[in-house]
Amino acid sequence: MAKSASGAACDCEEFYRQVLDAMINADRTKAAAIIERALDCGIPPARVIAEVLDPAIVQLGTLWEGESMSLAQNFIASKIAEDALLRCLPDHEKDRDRKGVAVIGNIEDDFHSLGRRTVGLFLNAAGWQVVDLGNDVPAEQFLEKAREVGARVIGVSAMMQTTAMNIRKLRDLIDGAGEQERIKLAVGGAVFNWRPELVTEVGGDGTTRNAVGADELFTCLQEQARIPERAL
């Protein structure tokens, strides 16, 4: 096991447990220190995100779903997670807006915002202009906003299977308007990791297991959305 300059062990699993505890107990300073220790150990930022922060965020979602966290706890934990992510994400300010526009939000009746906000941070850092519609977004609003801002990818998040099925309405709206080749639908949330077949059931064009893969997924879908225009 690797060690830091101070001799402390560099164990992603242990860092995950510590940062999760700090998030649950609303200890912003401790969470920041843990992330700094992980980075000081020489663990690449992408690995810190994938093996320390991402599982902590997923676990927070599970606690929220199981009503083991209050709304206030979840909000504070979300802010701590955002702070921690920003410490790991590179600053691509100069590249911003070069990739395109992404509209994201939680589908109607879904209020678990942490995963969506994490995806937004990753996309923003990767150079996307992110339009975040927030929680409990009706299908009609997603499509209207995508048209308004010229987005070719809509990213919809849902935590539970019951709310994930509401994404089907957005799929039907896009198809009914004949815009399925112009606007692609990315879906995500813990339930899609547990039940990958749900992506097809709700009509998603693609998904990613975590926010780390969001840039690659959105870039791929945006390229697919351009194909009909090239053919003209």
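Just so we're on the same page, rigid core means the largest C-alpha set that superposes within 1.5 Å between forms. What you are looking at is a predicted structure, and each value in this text was computed from that prediction instead of being measured. Residue numbers count along the first chain shown, from 1. What changes on going to the form predicted in complex with its partner chain:
- Here Ile43 counts as shifted, since its C-alpha moves by at least 2 Å between the two forms after the core is aligned.
- The two forms, fitted on the rigid core, differ between the two forms by 2 Å or more at the CA of Ser78.
- After superposition on the rigid core, the Cα atom of Ile24 is displaced by 2 Å or more between the two forms.
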Second form
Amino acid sequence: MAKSASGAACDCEEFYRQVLDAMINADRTKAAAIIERALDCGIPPARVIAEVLDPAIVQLGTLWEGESMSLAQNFIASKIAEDALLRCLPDHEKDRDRKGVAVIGNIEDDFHSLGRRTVGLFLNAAGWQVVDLGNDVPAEQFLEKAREVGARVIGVSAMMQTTAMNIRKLRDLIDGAGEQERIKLAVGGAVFNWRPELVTEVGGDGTTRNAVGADELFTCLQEQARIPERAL
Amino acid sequence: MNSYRRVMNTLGGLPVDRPPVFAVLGAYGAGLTGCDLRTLYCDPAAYLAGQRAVQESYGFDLVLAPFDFSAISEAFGGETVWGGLQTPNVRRYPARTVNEALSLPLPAPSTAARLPVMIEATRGLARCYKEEVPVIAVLPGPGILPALLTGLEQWLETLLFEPEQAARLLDHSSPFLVGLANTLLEAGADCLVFTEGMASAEIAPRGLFADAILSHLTATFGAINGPKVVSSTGGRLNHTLDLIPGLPGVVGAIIGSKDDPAESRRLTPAGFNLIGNLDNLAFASASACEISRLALDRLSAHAPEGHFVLANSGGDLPQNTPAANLKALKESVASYKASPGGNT
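Moving on from the form predicted alone, please list the structure of the form predicted in complex with its partner chain.
Next comes the full complex, and the chain you just saw is listed first.
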């Protein structure tokens, strides 16, 4: 096991446990110090992300699934992930597009932005170029923006059942334009956690129970999205 | 026994003919009277007509004053958005930062924006139902009120990373809440419900609520006359429920639909009232039979102890909730009373 300049053990597993503990205890300062110590040990930034930050985020998702995490803890985790990424990848801009472009927003009439913003932070931290359209976004605007920026995944958030039903309009627009194979629709928000069957009702191609799982969902959907033959 | 006596006896631990039952149907009244939601929440007479229609159609044991937090945000300078089928929402918050929020003057409940609608509608309900059906008014809890001024993200960020600044905003906004609450009580509200999102497990961990919010609830509630109920806003409350009963004037809590009833009882002292425990989202999609089954299940768990009001746990039920489901909810208390174990 490597040692830092101060003689402390440099064990990714131990750093992962400490970062997870800081996330659970909503301690952003402590998390930043742990990441700093890991880098100080000489662990390459890519390994810090892959073996410290990433497993902590995955475990956080598991805790959320078990309903033992709150929105505040999830929010802090997203900030910690953002801090860590900026620290580990100072030349972050050049990596921004390495995964693809994601268009996200809250559907028309929905104004509950926190979940969407947290998803944006996690996607960005994972290497996506995120185009965030904000709150109260009409279905037409989602599709136009996705075409404009070449996004193959649109992520739509809704907190309430009434607003979630507005996502159906976007589904119909995508299908009506024959773009269902090229553009995939990720849906999320509190109401989908309470009523998972709503994902199918509004025509979503997939969902994640929390922002932590957004990268995995968007990656999976992007792989499913096919580029039309005429574009090849 | 009328609804007023039934509810008061339940709260006081006295005998009742059956458990009280209630559903949050503020916006629902618009559907019954054929009025649009903007009129409903801007015209006290339209709101009163809606509640009268709800009461005549279903006869629940409480009537509801306007449950419309966008009116509070608007009173501080925010902008409201009017959706077709949902209660009004905040389009733009009054402040972008907590610093900005601290410089906002506190609105006067009797004159600012649509707050007079809340007060007048409460007065109208009290005139109509005084000592027949209790009138309840709903307000944001002291810990979540700042989110109506800055948005939840900004509020959480400040609470988590700048606790002293957050405490300043809690202190700054509290007198407004005290003023509005006491005005609603003077207008005739029999009880105030405070939806305290920060107490819910879905929003904040117990430590954050206990360390940063609880003392502000104590101070604010201490300045408000009349009985109060703390609501989980539909989320789980059991993780903080033991901290609620000691708060000044708090007579009960609206627990979430996912809260274990036995655990809720264990966490609260004898005589403390529990309300709710039914899932909002089930109401629009489930069958009447399913609603009846869920309601009887909750009654079996809670009613033998008394001090229980059967109700949905969150905000307004969707307007497309079938009438049959609301009737099934109402009838469940009679069915329960008639069952072998249903003595109250």
